[in-house]
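Single chain ahead, by itself, as structure tokens, in the form predicted alone.
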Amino acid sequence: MTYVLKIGGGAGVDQHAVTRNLAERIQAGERWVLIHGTSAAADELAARMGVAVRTITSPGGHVSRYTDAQMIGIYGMAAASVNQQLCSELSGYGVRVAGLTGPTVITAQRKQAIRAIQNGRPVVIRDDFSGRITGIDRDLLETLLDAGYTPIIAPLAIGEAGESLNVDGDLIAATAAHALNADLLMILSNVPGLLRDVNDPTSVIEHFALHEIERYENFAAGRMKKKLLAAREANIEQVILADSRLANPIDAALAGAGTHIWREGQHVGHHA
């Protein structure tokens, strides 16, 4: 069995709790692919370098990082740093790891024209280095897993012109899960799951079937919309959106914490 884990890169994510619990499960014989985010590390590095972090707001209200030529360099350095930290932590627990910080594992098509709203007016942005994922090197991942290594993938892709591109970590995880026909995709972040009320952390929607996902996208906020999109794109048996800030976050999620999204409706006991 193969499992895919995405650990968020935002502020407040408990990376140490995740790596400790992940190491225990790998040492027990499980096969995991780890994808990580970079947003907080990139913001911190940009601040140290005196570079302003800018965002793009889509006409639909989605906010994303504005990754111009300077920022993609900063983003790449931050991604490599986070990847090395994760490799070091897991190696310290005795896990054999393969840090994949270069963008060649993931291919993407650069977004040539991004429609956005700036100062209340529609604009088209053409100098952004972000991309839409077009593929992943499944053979490499399977080779590493078969050899007993845990791949750790940074959120960078290579474009058609050989340029580095910023791509969404949740969607990388979904692409990996789909390509490997994984048994599970787990996304751990700094929230307890999909909430009925974003201001009430106890209002977690416990589970629903994949075909019902549109019902929940209507009130999902911010990054949670991307996580639901990732659940749809993975199209595997089970996706879990859960909290990294627990003592054993992977164990807790597998025991029922967070939001569980099943492909087959018969797994769902009740709906929100």
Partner chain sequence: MSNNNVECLECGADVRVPGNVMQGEILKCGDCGIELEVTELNPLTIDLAPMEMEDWGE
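With the form predicted alone already on screen, would you show the form predicted together with its partner chain?
A single chain, with no partners or molecules, comes next.
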């Protein structure tokens, strides 16, 4: 059984609670692959280097980081420093880890021309170093898992011209889960799950079947849209979108917390 865990890179994510719980489960014999984000670390490093974090808005109003040639270097280093911290923490709990800061673990295609809105007017962006994921080094992950290691993957990919690219962490996790035919993809972040009412944290949609996902997509706003896209792309038995800010977030999610998306539409079963 192989499980894939994605923890967000945002400020609100409680990394320590997650790593402690993950270590317990790995020590109990479970096989996990960990993918992490890096947004907070990248913003912090850019600030320390006096580089302004620029964002650009999509025609649909979606705001995200503009990763130009300078920012992708900062992004890659910030991702590596988060990776190194996670390696140290898990290793401190006795877990054998393999920190993979890429970029060669993930292949991606750079978006050559992107339509965006700048100062309220439409522009073509040609120097953004984000990419659409085209593949992942499954053999490397399987080699490490079979040898008893926990791969920890940074959200950095390599483009066709060998350039480093910023890729979405949730979609890396989906790609890894799909490639490994994992039994579970768990995405932990600073929200309790897919909410019926985005302002009511108690309105978590508990579970639905993967084939019904379209119906639930209009509940999703902002980052949650990417998580549902990830669930769709993973296309595996079970995806859980849950909250990292609980005492034992992984246990809680496996015991039913968060939004559970089942491929065969089984009911939520106690998983651990």
